[in-house]
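In the form predicted alone, a lone chain appears below as structure tokens.
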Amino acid sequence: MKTSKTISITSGKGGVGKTTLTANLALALAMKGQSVLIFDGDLGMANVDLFFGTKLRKTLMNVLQEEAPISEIVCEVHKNISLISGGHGLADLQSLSFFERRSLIDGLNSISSSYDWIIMDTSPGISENVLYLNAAADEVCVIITPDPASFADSYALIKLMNQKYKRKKFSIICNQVRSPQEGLNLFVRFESVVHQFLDVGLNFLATIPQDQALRLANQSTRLILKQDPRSLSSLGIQQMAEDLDSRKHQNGRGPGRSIFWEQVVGVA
């Protein structure tokens, strides 16, 4: 039986590159021979499938309406990559009840042993859906960009996760920067602000430069690792996959899901 690790790719605001990073990170891990399940948790506004050119017949709505178990909505989109879609244009998925959210996590648990990695792409913001999915992850990866609004909103997300779900550790991805050095400087500034007010640990996970190759790939909804695997952005994503994989083998599974159940089971 495989030991899966669940990571969430999340942010305080939209437009920071979550979906692009999720899809390409999944491909980078898959190219290393790892089996990956993407859970597109941007519920009702899911679009990871577009990067893989796949038309999905079933989504989470079918599960919530008890039309299919979660195992039947898993779609293979690439070698070693499967996808669960949150569905397109489904307003009902924006405000799930506690029991519906818990049912989804139970469903993910039931199939997790089939994969090395589960990557959850959350909605932007601090809705209860976002907080809940992040709480269920072994590792919460928060994307920040040089945009000041990204700083403020990501700080708010971390603060709420710490207050409500007692999360003490977060990994930071610096995206849409001009260079690795700008990414490092961005992390240092963000860490300084967070540590002034919150007792949490921040891990500098990765810097992803926003190069012209990535812009062109995003405009055509293509995977940068396929379109230009030697671009700076591709190399940054590949290095992140290497670091995550190395840490997984060194440390095993993180504490996320066990802590999650202690904190939220029975809380409506």
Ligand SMILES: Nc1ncnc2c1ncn2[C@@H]1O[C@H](COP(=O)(O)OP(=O)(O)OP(=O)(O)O)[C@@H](O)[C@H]1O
Contents of the next structure:
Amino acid sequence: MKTSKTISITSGKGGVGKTTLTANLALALAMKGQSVLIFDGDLGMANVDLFFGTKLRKTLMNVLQEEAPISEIVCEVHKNISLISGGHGLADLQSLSFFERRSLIDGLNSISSSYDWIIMDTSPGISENVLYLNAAADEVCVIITPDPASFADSYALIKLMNQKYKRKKFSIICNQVRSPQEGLNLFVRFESVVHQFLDVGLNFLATIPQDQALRLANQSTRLILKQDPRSLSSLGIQQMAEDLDSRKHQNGRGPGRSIFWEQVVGVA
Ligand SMILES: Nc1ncnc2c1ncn2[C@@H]1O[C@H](COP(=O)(O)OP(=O)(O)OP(=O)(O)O)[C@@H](O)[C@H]1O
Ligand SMILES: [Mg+2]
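And the form predicted in complex with this ligand, for comparison with the form predicted alone?
Below is the whole assembly, all chains and molecules, this chain first.
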């Protein structure tokens, strides 16, 4: 049984690249021989599956409604990558008894026990759902872009995660930048605002360029990493996977999978 590292890909503002980066990052890690479970925690528009050319028919909701055993909601979408979707079921977790909840956590724990990584895509925003799902992750990766609205909304997300869940560390992905320098500048500006008002630490995880090739790949629901592995955005995503992987071995792993599912199922 492995100890999985769990990360969330999140943002205050919508449309900044969460789903794209979740799917492509999973592929980058998978191509390095790592096994990845993607948890689609976007309650509104679960759409990671489209990138892998599948349409998930069963979600956690079917398990909650006793329409499917938990083993049936895990879908192998690529070598080394499986996908599981929360669907709208997450909202129904409230009604579970202690024993139902416990058995769900044990089930999720055992099906995810062979993965090195659990990567979660979230809905945008600062709703309670987004906050508690992020609270489950070992590492919260917040995407910011040069759009001032994304800057402000991600600041709000970090502030709330800090106030409500006492999170003190966040990783930042600068997406849709025109150059590595613009990415770095964006991070430095964001960090200075955050440090001025909040007692949290930020880690500069990655900078991914604005890339027309990625936009085109997305339009045909293809993974840029497959479509054009040498494009600038692909190189940025591969570098991010490299850094995450090397850091995982340097710093050891966080509380991991078991705590992740307890938080996902327990606090809803
Ligand atoms: N680095 C990039 N270069 C070019 N286009 C990008 C880049 N990153 C994201 N996009 C584009 O931004 C749009 C939104 O991407 P995506 O759906 O991944 O965002 P999201 O954060 O998951 O959105 P939502 O909040 O609605 O779930 C897509 O059209 C995608 O092609
Ligand atoms: Mg999305």
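These numbers were taken from a predicted model, which means no experiment stands behind them. Think of the rigid core as the biggest set of C-alphas that the two forms share within 1.5 Å after superposition. Numbering follows the first chain given and starts at 1.
Residue 192 is not among the residues whose C-alpha shifts by 2 Å or more between the two forms once the rigid core is aligned; its shift stays under 2 Å. With the core held fixed, residue 163 shows a CA shift below 2 Å between the two forms.
Comparing the forms between the two forms, the C-alpha position of residue 80 differs by less than 2 angstroms, with the core used for superposition.
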